[in-house]
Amino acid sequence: MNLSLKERPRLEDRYQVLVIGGGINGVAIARECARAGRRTLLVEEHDFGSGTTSRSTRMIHGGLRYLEHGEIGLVRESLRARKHLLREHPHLVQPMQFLLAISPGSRRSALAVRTGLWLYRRLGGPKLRGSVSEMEKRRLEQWLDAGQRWSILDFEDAQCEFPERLVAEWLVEAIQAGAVVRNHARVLAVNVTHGKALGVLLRDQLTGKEQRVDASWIINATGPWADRVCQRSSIRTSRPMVGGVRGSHIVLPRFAGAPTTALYTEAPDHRPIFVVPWNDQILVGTTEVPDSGDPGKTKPASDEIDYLLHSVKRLFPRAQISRNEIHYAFAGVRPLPFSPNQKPNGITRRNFLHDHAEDGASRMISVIGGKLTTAAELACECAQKIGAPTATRKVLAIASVDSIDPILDRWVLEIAEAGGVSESTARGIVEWHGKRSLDIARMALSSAVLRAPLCSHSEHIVAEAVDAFSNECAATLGDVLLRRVPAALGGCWSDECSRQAAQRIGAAVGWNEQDMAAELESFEAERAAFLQKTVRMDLPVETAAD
């Protein structure tokens, strides 16, 4: 049976809640509404988690920089959300130590920063892990530009290396709670009659079929696309809701002197910048550039890539990094509130719920802003807004963060034995699939085809891809390799890896040669559009920041 191309059943004609947009916010909202007993439909034009969610700096943080703008309430809320995520998803969200490097030329005094860090720690509660050692601080200082006297401080936050996986977990939980979900389904228009939003006209992007679906409430959680949904539905707001700000990143190999903990410092123009170990690579970001174009087509500009690369070279002058070393670059558009008179770094990161009743479309709400860390809290707020009671959050019975690693280690041994796979493969499964790892391991045990690695150097196996098609709503090869089993984000992924993965997955799910060729071509095009190869050059890189 061809799992990926099977016919999708027709949707029901009416739901109580219809959520448009399958990023982390939309999936969280659908999950919350379904848990509250509301008949919920979640639709996403492309794939779940394929937009802004997958183009972030992949941190779960309280927002240390928000203290500069006096948003203590937002910091407190974010730190509380960080704690919940660490306890509920210990395989995906893990504590991370940060080093904060302040140069003598910084506009922020060391005293002011120390005061901010003290407040940040007080708001964050008990420590997550031990402090960074003095030896690590000295090591970093030795590699940083030796011509300056750095102040090296430390604090703690958390990282979600693969928020795509968090979206997939919440998606499964939403389905288990009764939600109906549909990716690759475009909302052509919201049906507004007599001042009330009544439903939507949908087009299945895979089959081309269209269907009208009615709903009691419509939640527009499309992030940077929020205004576009309104425009094509003739819903006129008094002003734009979203002021898109592009954030670009570059991904480098681990280089000599690269930090082994996350580094938070300033770029040459004094903007904050992160240099973060990620996925056995180094993630550098981010920029903040106003972007009013199509969020689905946004790309890192050449000068943004230069800016980020030049910033790293200024920090680590002995690293000998050039554009040739960049694995890839990517960009996403933050859906910040429309604030034309403010600089991007001064716009609040707090989320807002825009009620369209005064725009002639009652029973429709647009979500503005939001971030990875606070998605679950936003979902509760949205559910309460439409009168859906929110359930008490379930927390794993983990005594402390220090006990998480032993628990994961026990899972790894159990999964290795249950699936007949190596401990390294079992660890990869556990770290990405958590409590569903045992189901995948049992599936793998049934067939050597399912135990095969995705490609010759990957620890992840075909059974994970089959599970993505069967249980996590993946519909294409790109859905699997970029989001459900995101091995294609690795620095060593090549065209040969793509071919091997397509052949091995195709053999397991029943693709014929034509299907396989079409899936491979579509995947390679999607990956190339997302993970931009930078222009190769041997000339020294200069930047407009100089």
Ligand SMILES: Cc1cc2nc3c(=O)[nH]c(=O)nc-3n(C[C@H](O)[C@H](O)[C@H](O)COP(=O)(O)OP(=O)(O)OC[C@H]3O[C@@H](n4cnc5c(N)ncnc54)[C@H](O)[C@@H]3O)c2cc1C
Contents of the next structure:
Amino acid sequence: MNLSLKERPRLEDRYQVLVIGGGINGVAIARECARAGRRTLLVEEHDFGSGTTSRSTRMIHGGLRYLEHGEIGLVRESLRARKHLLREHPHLVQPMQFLLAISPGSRRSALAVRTGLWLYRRLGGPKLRGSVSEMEKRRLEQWLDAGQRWSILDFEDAQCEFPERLVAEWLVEAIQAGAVVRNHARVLAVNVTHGKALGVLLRDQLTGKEQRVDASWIINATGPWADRVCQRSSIRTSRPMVGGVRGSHIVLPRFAGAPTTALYTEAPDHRPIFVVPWNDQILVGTTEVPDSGDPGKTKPASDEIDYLLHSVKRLFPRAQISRNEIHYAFAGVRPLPFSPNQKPNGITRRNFLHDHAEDGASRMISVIGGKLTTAAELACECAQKIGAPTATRKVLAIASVDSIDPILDRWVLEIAEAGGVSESTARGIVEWHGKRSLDIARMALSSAVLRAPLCSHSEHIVAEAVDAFSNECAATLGDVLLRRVPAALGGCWSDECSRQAAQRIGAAVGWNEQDMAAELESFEAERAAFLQKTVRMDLPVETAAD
Ligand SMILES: Cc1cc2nc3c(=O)[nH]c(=O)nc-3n(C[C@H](O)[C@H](O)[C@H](O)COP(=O)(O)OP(=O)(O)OC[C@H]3O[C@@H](n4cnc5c(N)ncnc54)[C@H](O)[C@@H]3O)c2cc1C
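Counterpart to the form predicted on its own, namely the form predicted together with this ligand:
First the chain shown before, then all remaining chains and molecules of the complex.
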């Protein structure tokens, strides 16, 4: 079998809804429109979830910070969305305790912060996990910037460690609802005739073939690329729709004294900063730098890396972390609404739907802004805007983790038995593949090749990769290892892991030597462009950042 077929069937010539951009918003919109019975096509230039969606801090949050800007409505809506995600995807979205550390020099008064937290807790509803222990708070205080008295408070939010997986699950649901989806397919231009958007010219990035596709509605869900799509199609908006703001992260090994729960605090320049346990590593972010360049080429600048590292070193002066220890750094461009006179952190995180009728392209909508957290709600709003009926999502009670954990544990045992795999592999499968776990386990049972780990240290197995090609529209090795089975985001992933994974996956899906070499080469190029190595600078970091 050769599952990563480059030759894909020609698309039909006409759809009711055509969604451009397969980030979390585009996938959610395609799913909603398909569920509403609309013949829907979703096209994505690279891979689903490869844009901003995989470059975020991965929090599913109400946005405590937005309270400072008086955006109570947005906080309430985001907290409601958080509840839905916790309930609907308990294997991917989990409650997380946050410690909020306020330094003695903070510009925020402890009283104002306490009041904000009180309101945030009221809006968020009952806790799903117990509070952080006093011992953990004291431990953290001891490690934090020695000699200062910190006020340490706690609150609850949630984390989706792998939004790439959330996108993959929603994609499958979109397909099940009847959507046609195509990654590695770029919209070259929207065809606008007599004031109406009629369709698009598409290029298959894997074969180079071009095709025109018509649609009754076109949704431009390209996030930070939204203005570019319009410019290439000669659709003139009165002003730019998006004001891109780059955010960078660094990923560190777990260092001595690192928080075991998420830490939200201020960097030395009083900007908010997160230090979050993630994927057995520590994720630190983020920055806010206006960026009008090509979002596909965005990278963390050297001074952003220094800034983040310096902030961690200031917070944890005894931790002895150096630039050499950073596993990698990555950046994404927030597609914030264009707001030229505002500081990036003051710009609303609300989403907007821009109707291009006023720009001479009726029946085309651009999606601006938004968050991972609120993507499903945005999708309903968008579907309603084009007249597609959506079901009302009821907020149902969420089980506490104390009751979910034993269910997951039982499930892990069942999967281990069904697949003939270890418990740790079964846990990895359950956590990433949810409902598909049993199918993957049964596939694994059928052959030792499929039960093999992706590389010598991975718990994830070849069957997961095969499932990604067969059922989740992965088309390249990069689609698999960076998003469907994102083992390559792990701290110990090396060139040798890439080689082993390419060979093992290739053997299972029928690649010849040439295919394998080509897949490996393009995967390594993609990995290097996304997960930046941070070479040591000549100057010590302290000097560079001061
Ligand atoms: C640093 C940072 C931290 C963040 N942290 C959080 C967080 O913790 N929690 C949270 O809820 N949100 C967070 N966000 C926000 C969230 O990540 C984004 O709002 C969300 O991912 C946007 O999704 P999207 O689908 O609109 O855009 P994208 O994910 O960028 O998707 C757009 C897609 O369009 C495709 N595309 C572009 N041009 C074309 C074309 N011509 N043809 C076809 N396809 C095209 C791109 O390849 C891309 O995949 C963060 C964002 C950043 C940058």
